[in-house]
Amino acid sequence: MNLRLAFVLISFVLSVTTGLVLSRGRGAATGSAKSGGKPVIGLSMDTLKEERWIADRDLFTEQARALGAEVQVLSANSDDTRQLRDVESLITSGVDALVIIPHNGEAMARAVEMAHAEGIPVLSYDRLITNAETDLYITFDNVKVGELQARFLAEKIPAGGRMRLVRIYGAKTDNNARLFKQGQDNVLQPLIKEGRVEVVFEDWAEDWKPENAKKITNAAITKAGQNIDAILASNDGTAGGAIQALIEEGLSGKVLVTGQDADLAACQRIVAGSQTMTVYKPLTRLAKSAAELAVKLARRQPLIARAETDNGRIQVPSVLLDIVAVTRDNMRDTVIADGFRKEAEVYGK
């Protein structure tokens, strides 16, 4: 299809959707977007354990407030039981849009069904929502992180040598770490076939969980020995887990170590030596414009979205942001020239 064809069509299915969102309609809520007041936006979130989610609730928040919305913010520590209840209480209290970030993108699906009853659009951030007749999704390009991982490892393989690496995985529930190590493996697999990477284990490290990647990185030491090169851990979580994991066994700043998110201890490492590189996702930017669409949708205003997402049911409308490698090297002129570290919190200063 011609892209520009595509902008408009994508934009007019919107814009018809959300018409027939508004036509259904609900029960009036207070101060909502429907009354004439403000809009209210529900962001139902997986967990606040991490400090990456913090950050991200309190940027949407700040954008939406600023734009004149109100948001209503639940967690629900990684149990989907406990999140579907949580979206049934928001769409009970009237929201006019509803933002999920899904602990299982699968299990979101029934989150989507109810909303769409009450005549309510979805916005899934950052982690796709399968299976359902998703509104609008916005993310980083995740095939493009997984694939920026291990093109990064891929480089550090010496002239006529070959690699032996531990992957991790991050948790099965999550479509986007399926999105990391299909990335991952766009690069990896030419690579395990002509023999310069040998994979010596792997395996999914559940709910992202730092002391999982750390058991995952044990038993790959105590399969392969102390003769491994590198860890692609798929987020600096895991990568957190992992380098406990390699301190113990007297490998830290041996082992290259790829990481996600640009954590501040992340950061941290990095420059001490311990990591190797982070994936830095504009996380102000992504918050930011997950509140401008959240609201554009609670409004019913038309917008476009410029890619398309398989979730299995649909092509869901995408916003997709950029991504960049960090490493010690570019530190300064990355996350820190963005504002999103301080350099007195990463150096030490």
Ligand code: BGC
Given for the second form:
Amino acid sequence: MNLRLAFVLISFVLSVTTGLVLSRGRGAATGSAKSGGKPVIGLSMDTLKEERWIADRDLFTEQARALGAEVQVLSANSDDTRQLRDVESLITSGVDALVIIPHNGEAMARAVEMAHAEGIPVLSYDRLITNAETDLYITFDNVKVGELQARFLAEKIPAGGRMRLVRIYGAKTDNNARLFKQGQDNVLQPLIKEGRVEVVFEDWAEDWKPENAKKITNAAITKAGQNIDAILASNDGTAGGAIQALIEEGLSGKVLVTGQDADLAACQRIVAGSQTMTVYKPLTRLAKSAAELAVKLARRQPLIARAETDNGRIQVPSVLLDIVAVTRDNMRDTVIADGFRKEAEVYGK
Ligand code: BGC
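Given the form predicted alone, corresponding form predicted together with beta-D-glucopyranose (BGC):
Every chain and every other molecule in the complex is listed next, the one we just looked at coming first.
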């Protein structure tokens, strides 16, 4: 019997009223010999070039170590071939569980196959691995992120007036970027139909890069002129790129700009007035819960996931965490109260 078959045979999913109780794996892992019996978790990351992912890595690693596991981290610099190689080398080094933050959710289906061929379970972290038998998914409510961004702008449309809007989506390769757009569409489509919102320009920022968002904003201004009311940027990195273009055009502070992640630079821009809102996603909760789940997967212990996400192949048992919209008015009550940002850093005191 091959390992994958053994993996499937001893897997069971049991529906109970409180959610799904899930246990998958090839039997109790004894821990990697290399780590002196400690379970080893491989963390394969898309990138470490954005502020949030450094925090994710550090919080995850700290919690997994506190729970008695070893963590090996590799980052692929937004390159699918490299991320597949990373996964291969983590598998070869004998990890007991894999946690993957895919650059491209579709491309990493292959990584799940490779891991399963060796009986290693895979946790999809923040971004969904699609069209694969992904064992578990932990993320925020990504559709709601888009809804909060768009609802914030909708509330700023003057009574009887309309809003000229530039839309900057994230990386097409990231399933989350599509979910953020879906949430934005939920709120915007009726307003577009009523003529209260006019989308003057829209595009996807390749690899979520701020410089691509800057180019999109430049192109929007070239096309639509300076008469732009708002930029629906899908995260803080792209918001930063858009704001650079606005500064060059003398428009900074005059155009509403959304974001997400509560990056320090974005929080500073919000209190200074060049960015208008962000979405705070409590990374500490995500990273710590993911570490707890990954350690359980590595030890082949049962775990609970209350939700499911369709990834095109299966319903992936999922853990979905809540989020909150942040503006100048609630900065202190949210990211600062939660200890995610320090008052002195945000306000420069
Ligand atoms: C994450 C965002 C992040 C973006 C760019 C998305 O998948 O959910 O938090 O800003 O990727 O890295």
